[in-house]
Amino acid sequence: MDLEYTPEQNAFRAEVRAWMEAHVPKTPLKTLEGREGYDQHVEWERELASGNWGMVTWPEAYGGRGLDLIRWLIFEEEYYRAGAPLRANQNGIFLLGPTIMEYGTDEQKARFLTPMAKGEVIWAQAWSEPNAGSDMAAIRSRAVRDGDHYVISGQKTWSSRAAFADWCFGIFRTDSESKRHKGLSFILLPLDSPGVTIRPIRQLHGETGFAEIFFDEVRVPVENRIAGEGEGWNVAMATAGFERGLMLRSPARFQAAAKRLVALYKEHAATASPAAHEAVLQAWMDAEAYALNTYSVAATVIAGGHIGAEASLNKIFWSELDRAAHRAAMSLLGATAELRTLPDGAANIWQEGYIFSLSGPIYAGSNEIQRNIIAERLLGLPR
């Protein structure tokens, strides 16, 4: 892989940097997990769309720019360099969008992708259930066929963005006699449908990044199903591959965090322990290693390759990198790490980041499950 950028790639970087410098809000937005902050982030999604930056790898016909993954990585680097807000529609553009590209019909692509890229429809992920978290094959929520509709009943929990989102995507059991991963279908539905009840889940900081969704005989057109009936497991696994692999956590996110961590270390170098020094150095090296690996994977995909079980390696690496980097920051901050607002009046972004990093080994498939996948599918070990 050539590690030098082409003149065209450098010109693209300059274009992204100039646009971000002109449009990124000068004042940080409120938290994405509260109503006011969520609305601010949705407005930012629409501002991005005004510059045709909603999702640069998508075809122009669907609101994208038709660019390759290398340019997407460049875009992400400039996005995080500018300190741009988190994406309110990450479930849509990074997970559902690529899934529809691969499995959706032409009509579904035309219907769902452009509003997603423009920030007009925000998506929630509705997979986990009270008794089916990392083991999605245990899903019990059912979708019963009734003519041209499914009638959906059941419950989802830990649904990201469901407290405020417009639509959700989930898998439901369409064959009542089926077991485990068979008989599941991948279905999209609006969250304002009759029979849908949203119950926000408050987190430690009091905000609602998640919600429970209750379905009480919700009618959904069959045309909202992605791929064939009973093929939901394969579709969901493709979506999980996007979540664990390239899209959901670009390396720029961790490179930006590592850069802030190095700056924090310099502020506290006089009192930092040798262990803290080593932790900061390791976090920086790991962030760079993850970036190089991601460029390699992107080059493989561009050349016609596919992301398979290797996505599980990525997921373990970035989730543990994130946790280690924030643990190092908390160590450097000492007792002030406990404060939500630092003595200089600034919000303690390290504390919030640390709390969120603890969930990294759980969401997108727990790391224990990922290690099983690696053992069985990559190393060929017995079950």
Ligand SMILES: Cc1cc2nc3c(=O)[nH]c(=O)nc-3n(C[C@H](O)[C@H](O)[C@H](O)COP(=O)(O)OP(=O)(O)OC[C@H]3O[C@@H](n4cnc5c(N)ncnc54)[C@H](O)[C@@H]3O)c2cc1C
Contents of the next structure:
Amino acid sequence: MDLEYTPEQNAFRAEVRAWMEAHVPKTPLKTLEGREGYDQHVEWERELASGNWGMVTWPEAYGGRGLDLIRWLIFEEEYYRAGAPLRANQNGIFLLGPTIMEYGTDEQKARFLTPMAKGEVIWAQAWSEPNAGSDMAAIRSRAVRDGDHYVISGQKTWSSRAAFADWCFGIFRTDSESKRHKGLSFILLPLDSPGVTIRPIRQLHGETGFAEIFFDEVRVPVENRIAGEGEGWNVAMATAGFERGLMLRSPARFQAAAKRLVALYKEHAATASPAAHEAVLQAWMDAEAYALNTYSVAATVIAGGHIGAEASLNKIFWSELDRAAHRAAMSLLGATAELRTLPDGAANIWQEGYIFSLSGPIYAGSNEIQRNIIAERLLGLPR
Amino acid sequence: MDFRFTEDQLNLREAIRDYLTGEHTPEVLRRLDVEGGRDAAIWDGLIGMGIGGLLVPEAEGGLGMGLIEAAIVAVELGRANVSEPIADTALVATPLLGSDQRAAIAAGALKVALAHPINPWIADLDSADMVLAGEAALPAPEDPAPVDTVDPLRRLFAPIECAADDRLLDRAALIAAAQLIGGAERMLELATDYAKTREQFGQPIGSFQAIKHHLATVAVKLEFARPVLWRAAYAAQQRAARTPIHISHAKVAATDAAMLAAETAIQVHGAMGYTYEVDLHFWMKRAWALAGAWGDRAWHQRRIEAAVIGGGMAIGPETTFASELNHG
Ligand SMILES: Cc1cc2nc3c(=O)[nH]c(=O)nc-3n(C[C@H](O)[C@H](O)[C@H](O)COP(=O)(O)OP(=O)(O)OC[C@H]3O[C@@H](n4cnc5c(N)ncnc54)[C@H](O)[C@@H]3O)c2cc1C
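Can you now output the form predicted together with the named molecule? The one shown was the form predicted alone.
And the full complex, kicking off with our chain again.
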């Protein structure tokens, strides 16, 4: 066990810090869930790319820097330390990117990864359907083969960022006779394809964070399929592993939130409830624990290890810690918690954060589903 | 930066686990409970494996290992619910004593009890050859007055007045946290095994989702307590500036994991869990005992609070392993 950074890692940190200090927007961007804010966030993706920071762990050939996971963690720490904006392209860089890296052909890697790292193409995930949420194997949207194309029909829903994004990666039934996990394929397509209709859905906070996608005989070339026909379920499970596992929610995000929460507590200490006091300390401890665990998992992965169902432990921990931390903040704010804009004119980021934290235990596979996975695959309990 | 154990550390863990799994079985626990004694065979066995000299420098005939290895051993002692005073003597007291005493501990010829005003009792004073009290090493008193404890295999005695030695407290809290983690792991295993075999409504109770979710929640709690323990052990080993905070965090996290594991395990066992017949109670009661020993949750949380909220301790994403904090 060696918990010291090397001089090279420290130098890397200094490099990231200097760049972030010079480039992170001084005033917060508008919300990613609205048109104006989305455009600002995409612009920020391109700014990041100009510094070659799109996705530091990817090979240089695909717009990355070829760095290991420890450097990625350092990058994230500096990213959140600097208060940099959310990543408009998180679906691309954290979910689809690693999937293509593992299952894509060289041609697909060259075609999709570089524009993703450069923020030129923003991706949405099109998996859930009205009747296929937790039970994703109930997917009904079809992709029917017609020569060198698929013809896609059906409906997806809850697709984050789909209202504004450029492309989506979906799972469709390519074998109309098939049931459940079999006969599904993983297919990428532009959201401006003829036959695609997008209907934004207003979220809890009132903005259009996700959307329904309707497909009416949309033609997509066969070469947009990742891995073999009928192998979509396995590919999707790998993607879901990335989603719940190491990358989607880096610890720095929660450590930064815990730091702000401690500052908020200090402002409100006189009126804070004992429960909120307790929760603030717990938030700091849990964010630390999450960071430590992530470094531990990263070391295992660097040494050639694999994360399997362990990703489910992770997903539960970060989503529940995030909700508890924001709940504490709402409690500290007392009567001002309900205000969307605080008396000093600033947006009530704690309320926004609390609202968003309520979705954490639902998306990326609900926490009930994660508990099933832990019990069955890690503890070996019968199905 | 590499948050993994070395091969040697993994081998150490495996050796101790194999030994205790074979020799310190639940049957031994039940026998000791009836006989009310300590088990010389286990003491000798652990000494024979070198645990007495784990922290004794190689030049003095010990293994010359550090606090990470000590915590690894302590987790295994907790898993097996070992009650011999080996943790207090070999994993806590050794580095605070002189070289003659260290050599005697390595040889298994000296048992040390630990006195500190934070505890309203002293453990294993009857079998101790000496007491570490404040900065002083005193001879153990004759006929110490016993204190009644719920843990059937723990032996407690009335306290000795002494000054508070922070080094002793921190090390003992770290080792207690490690034992709590080991105990929590074992309780999760006991409950999981029971859930696989006990049948109701014609199926194993472990197939019921409510049971699954209870156990999964324990697994999450444990998963995120373990690295906190290892970071604390590492910091203590390096004498890092933040060691006391990291140890307090480890004690809190380990306590929470063990208490949750205990309550969950009893629930999963049903009425069986409420009996003296099922082995679970040994671990549960040890968890209660260690939760309060060497600073309870509130005490350690106050220490964290004083740094994180009250003091000027730097926090935030870039501070986790900041090098100036890793060196005291
Ligand atoms: C903010 C947000 C963003 C999202 N973004 C995307 C996206 O970009 N792309 C996409 O494809 N999807 C997205 N989703 C959808 C998300 O993946 C689903 O909401 C999720 O899989 C749950 O499905 P559901 O909403 O249909 O709930 P349901 O499956 O109907 O579940 C309802 C409740 O029942 C519980 N439940 C269901 N089955 C079981 C079971 N077997 N055991 C125990 N409990 C069970 C669930 O845990 C939940 O509490 C997003 C969701 C949210 C909230």
